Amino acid sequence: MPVEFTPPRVAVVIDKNTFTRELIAASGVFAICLPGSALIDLTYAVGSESGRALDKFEHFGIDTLVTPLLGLPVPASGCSAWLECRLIPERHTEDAYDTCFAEVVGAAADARIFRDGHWLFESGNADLQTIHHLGGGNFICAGSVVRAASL
């Protein structure tokens, strides 16, 4: 969730009992990836396993690229966008609500779905339209757009 635009900051909920949270606390950095609909099965599989038990990139055969500013691994294809983030320590919200705040220090998006500051939802980019997990392996896709009329 965006929190501020200048400087760009986000809030993200990450369970305190997860390996992801442990890694972020130790390094102070993380990437947020926005998978497209082509990655629904992989997203669910990766999210259903713990990184404590296996190397997810290796186990699932995920090809990666390294982000330019923080050197974080992100999927090389199938994501609409990714954000490089630096943790802003806020112990109370992290402990009480599992909510972490971060400054976005870098970002990239696939021009087939995000261009000139706007998301493009078209039939030709359905594989890149972002997915949103509803629980239990159920997802919705962000491809159905309704534009508001000027009043």
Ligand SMILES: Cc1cc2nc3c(=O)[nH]c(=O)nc-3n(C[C@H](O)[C@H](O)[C@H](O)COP(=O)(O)O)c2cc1C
The other form holds:
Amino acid sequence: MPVEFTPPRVAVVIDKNTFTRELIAASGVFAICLPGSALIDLTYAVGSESGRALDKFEHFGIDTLVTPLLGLPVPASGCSAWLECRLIPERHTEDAYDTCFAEVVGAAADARIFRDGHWLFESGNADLQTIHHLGGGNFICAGSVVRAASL
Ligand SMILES: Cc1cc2nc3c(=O)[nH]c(=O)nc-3n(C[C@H](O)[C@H](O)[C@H](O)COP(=O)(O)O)c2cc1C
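Starting from the form predicted on its own, produce the coordinates for the form predicted in complex with the named molecule.
Below is the whole assembly, all chains and molecules, this chain first.
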């Protein structure tokens, strides 16, 4: 979730027992990727394995591109956006709540779904629309935007 806009900072919960957490602690950097609905199966599969046991990119045949600033591998297709993040060390929240804070130093989005600072959820870009895990491999796909009427 976003915690600040200027500078752009996020908070993300990453279990301390994961390989991801170990890599972040060692490198101080990570990427956050927003898979679109076309990647639901891959997202669930990748999230159900550990990088300690297998190379997820290789095992699931994930083509990657390297992010420009921090040189991080992200899926080359199927994500609506990705963020390059530099960890802001906050030992207490990391240990107590598995919550990591980071500054976003770079970001990119697919112009088919995010343009001029706005999300565009249209019938033609359903495969890129964001997914939200309900648990157990069940996801909600973000669909039509409803604008609040001024009462
Ligand atoms: C859809 C999905 C979402 C997940 N989200 C999180 C999360 O936000 N934080 C977390 O610590 N684990 C999350 N998990 C669990 C990790 O993906 C799981 O512990 C995984 O084995 C970690 O891999 P690693 O050891 O390579 O880091 C999620 C799993 C799935 C399937």
